[in-house]
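Just the one chain here, the form predicted alone, laid out as structure tokens.
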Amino acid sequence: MPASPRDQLRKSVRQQRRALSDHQQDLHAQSVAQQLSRHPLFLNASRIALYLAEDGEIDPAYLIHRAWKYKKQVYLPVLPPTGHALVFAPYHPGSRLITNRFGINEPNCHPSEWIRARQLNLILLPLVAFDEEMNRLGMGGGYYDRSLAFTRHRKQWHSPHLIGLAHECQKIEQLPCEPWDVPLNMIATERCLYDKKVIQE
């Protein structure tokens, strides 16, 4: 069975971001952190979800440390043993991590500490590809889309705000979208911050 256009795009863009050198990766991560750490959406958020980078994704480690420095509550996504939506677990300096069924590290904490996406002010999430209409292509599992489906029915933008983190090389002219895809509030790359109202150089 031939690969779908979305799967072909995933493969191509993932190869591009993995081809970046460690030095380029670090420079891009620093640039994204410098831009976002002074943005009102970051400064005004008290509960922020981020992620642990892999597969060439923009590393939000600099943003995590700035969030801790600013005394914000930091969360990481967790895939529960049952269900197909993400929850979010608190992440502190020195938090113990365990590996989930996809080989991704998650905070090792009691489920009573988990919160839902609705309880966050800001979610900084990874992506494979994006366009300037704030459309996001993920890895294909649909976990973020299912977890954030409630945001598609809002007439006004309320918390959580959704910001995708990406390398500029992950931008494409027009992303093939599906009805269940959740658009983002903003996308940050090493070059600029994209949103529908204005591109902030």
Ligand SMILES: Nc1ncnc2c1ncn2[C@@H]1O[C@H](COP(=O)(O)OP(=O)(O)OP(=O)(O)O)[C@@H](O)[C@H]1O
Contents of the next structure:
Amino acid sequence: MPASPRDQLRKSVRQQRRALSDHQQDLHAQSVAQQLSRHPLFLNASRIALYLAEDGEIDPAYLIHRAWKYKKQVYLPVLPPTGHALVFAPYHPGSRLITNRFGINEPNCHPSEWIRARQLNLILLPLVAFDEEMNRLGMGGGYYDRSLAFTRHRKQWHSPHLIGLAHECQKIEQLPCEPWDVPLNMIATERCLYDKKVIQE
Ligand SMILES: Nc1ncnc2c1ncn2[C@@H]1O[C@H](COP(=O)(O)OP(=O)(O)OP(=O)(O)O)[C@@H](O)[C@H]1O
Ligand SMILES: [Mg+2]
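Structure of the form predicted together with this ligand, please, following the form predicted alone?
Complete assembly follows, chain above in first position.
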């Protein structure tokens, strides 16, 4: 079967993302952390989900350390053994990690400690591509879309706020969207914060 336009896009943007040097990666990660760590959505959140970077994704490690410093509760996404929605596990300095079935590290904690997306104030999500309408293309599993589907029926935005983290090279003129794709509130790149319109240059 020929690759869909979304799959072709994923392949080409992932290649560009992986081609960034370690130095560029670090500069971008620092810039994103500087912009977001003084933003009210970050400052006012007490329970924040982030992720461990893979495949050239923007590394949120600076933000994780900032959140710990501010005594916020940090969570990482976990794929439960059954089901197709993410849950979120507490992540502390020194937390033990375990590798899931996709080769991604997760906190190795008891399931009783897991929380659901709606219990978070802020979720910082990785993405493969985005556009200025706040549309997001992920890795293709639909995991974030399924876990955040409840946000699509809300008339007003409240917790959890959703902020995508990306390199500028992941911006696409217009993303091919599907009805289940969950739009974001904001996207942070090394250049600026996108919020439907560019709010900070
Ligand atoms: N709310 C939902 N309920 C049921 N299936 C869903 C839902 N959201 C997405 N899916 C399924 O997930 C599959 C992948 O979706 P999609 O291509 O949008 O993934 P993605 O956004 O790239 O991945 P992710 O959400 O993990 O970042 C689709 O085939 C779709 O049918
Ligand atoms: Mg999607």
